[in-house]
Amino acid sequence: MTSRCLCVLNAGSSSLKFALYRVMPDGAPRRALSGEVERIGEKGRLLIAPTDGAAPRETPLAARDHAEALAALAALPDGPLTAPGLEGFGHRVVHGGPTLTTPVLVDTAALAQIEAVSPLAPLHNPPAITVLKALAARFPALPQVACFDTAFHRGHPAVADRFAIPDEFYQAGVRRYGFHGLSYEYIAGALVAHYPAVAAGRVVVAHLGNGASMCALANGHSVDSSMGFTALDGLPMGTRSGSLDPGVILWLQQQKGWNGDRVEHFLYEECGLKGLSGVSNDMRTLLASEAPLAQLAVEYFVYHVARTAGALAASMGGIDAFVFTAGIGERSPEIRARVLQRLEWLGFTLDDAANQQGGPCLTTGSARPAYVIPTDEELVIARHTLALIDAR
């Protein structure tokens, strides 16, 4: 009997990540392979990593856009789109706007809503839409499910959800959405599974990667987030500015004569760690550099992670635990150490040996716990996709 399969896709601005899941007899999805098309639009490559012990494969691939990247995956005889028993596709969609607050089966109406909020996630929603449309043309009989990074945060109290602007703008959808919700949803579930007493308390989670944000979890629910209306807000990121006085935008327009497109490119592509350091958007490169601005960029990042942790703790009336996740959070002992040293006043005492080993617990037994928990957004998408397909 052919096993049931699902394909999960995550379209970035210049990448297309994928994972194939097999549905096990108990109904749980289990990853069979994963990979990524990198550097779409230039001379990139295709990476495939099976989970059965077979060697990873890497081949050159020059895809001009996401549709070509998808076509290349469809041409693989043993790829994620040609697996026997394939029943549907799940997608990470960064912005769902005010109306798409749960995972949905994608139809014409849902696609139109995703397109309508694309200006709020210009690096992520447009490529996701390209992939959705290309799959619909290639596999018209297979369902597609969109899972939104904004959905997990939709229960915020009004004081965390609104800006201090007239109500008419809030009603039009101008509000704080929060992002990386699929990652936070996974972490919330992992805490319940492995640290149930912690999960019931007040936890600050730091999703630290090229895109970075933080979330306040109270009893597993998001009550505040560092990101707001768009994925530009909050922490400094690889190439994104993070929080910025709106007056800077006015100055760029009035004094430099920049139009909206120029400002958008600047904030999304030329700022953050890359802009501040003048060296790189890669934390590993910055940590290895002796350039003064590279060192400043690292310290700036650490400072704002710790500063945001204090703000999120205040939003919950205290903090019981801290979690690091995503690329930098999972792989950089130095960044974790520097953040926790700045949070000693909140009761976190670093265990150097445990930190160097990658945790999972990074603090001494008498201190408040801090953990490293690897995130798995694709598994969350696979679970939602399977549930909606089975409920059709």
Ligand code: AMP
Given for the second form:
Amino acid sequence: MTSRCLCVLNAGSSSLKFALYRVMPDGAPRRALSGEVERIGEKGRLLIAPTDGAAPRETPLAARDHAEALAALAALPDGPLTAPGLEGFGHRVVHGGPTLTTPVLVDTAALAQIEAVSPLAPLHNPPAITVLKALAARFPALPQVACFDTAFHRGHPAVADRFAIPDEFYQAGVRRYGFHGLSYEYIAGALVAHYPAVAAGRVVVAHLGNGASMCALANGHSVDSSMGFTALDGLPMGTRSGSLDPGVILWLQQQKGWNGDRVEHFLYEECGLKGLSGVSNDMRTLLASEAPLAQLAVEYFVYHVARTAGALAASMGGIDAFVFTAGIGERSPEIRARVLQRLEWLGFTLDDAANQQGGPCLTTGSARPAYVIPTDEELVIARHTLALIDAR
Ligand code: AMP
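Starting from the form predicted alone shown above, please give the structure in the form predicted together with this ligand.
Below: every chain and molecule of the assembly, starting with the one above.
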């Protein structure tokens, strides 16, 4: 019998990631292959990695836009869009705005709502909308589910949800939304499954990848996040500035005469680890570099992770555990060690050997535990998609 399948899609500004899930006899989705179309709009490439041990494949692919990238995937005989038993699609949509607070089956009304909040994430929502529309045209009978990175944070108290600006702007949608919510939702579920006593407490989670943010989880619910209105706020990132005095933007406009597009490109592409170091946006390269500004960029990153941990602990009235996840958090013992050394005053005592081995617990015998938990945003999307398709 052909097993049921779902395809999960994650459209970035110039990439399209995908994963195919098979629904197992117990009803749980399990990843069967994953891949990515990289550098859409340029001479890019297509990567496909099956999970059955077959060798990953890489082919050049020059897709002009996300619709062309999708057409290339649809032409693959063994790709994610031609799998027998395909029953629907799940999407990561970065911004759900104030109204889209749970995953939704995408119909005309939901699509209009997603389009309406697009100005809040002008680099990220439009490619997801292109993919939603292209799939609706190609597979009109198959359901699509949109899952929002902002949704997990929608229960924040007003003091964490607002800026100190007039209320009319809040009503117009200028709020501290928080992002990486699908990752935090996965971590919250993993804590319940593996460390239930910890899950019931106050946990600071650090999603440290090319994009980076941190979340205060109280009894499994997000109560504050380092990211705000856009995914620019908070920690320094690969190429994004993180928190910046708004006066810097005024200075760029007034003294350098930069317009909105120039400022946007600067903040999203030219700052963060790359801008500060002048060397690279890649943490591995920075850790291996002896250039003084590369070393400063690493220290700046570590300092701000630790500083934010203190702030998020204060937002919960204390901290019971700390979790590292995403590329840097999962793979860099050095960054984890340096962060935890700065958090010793909060009761985290690093176990060097455990950290070098990748945990999962990094703090044997310490007053408070810290863990490494690999995140899986696609699995969260696959679960929501399956639940909504089955509930129709
Ligand atoms: P992500 O966006 O979650 O894929 O994470 C990408 C980031 O993880 C990049 O900055 C990489 O340099 C970083 N990264 C991946 N592997 C390692 C590693 N072994 N050590 C340090 N950083 C790493």
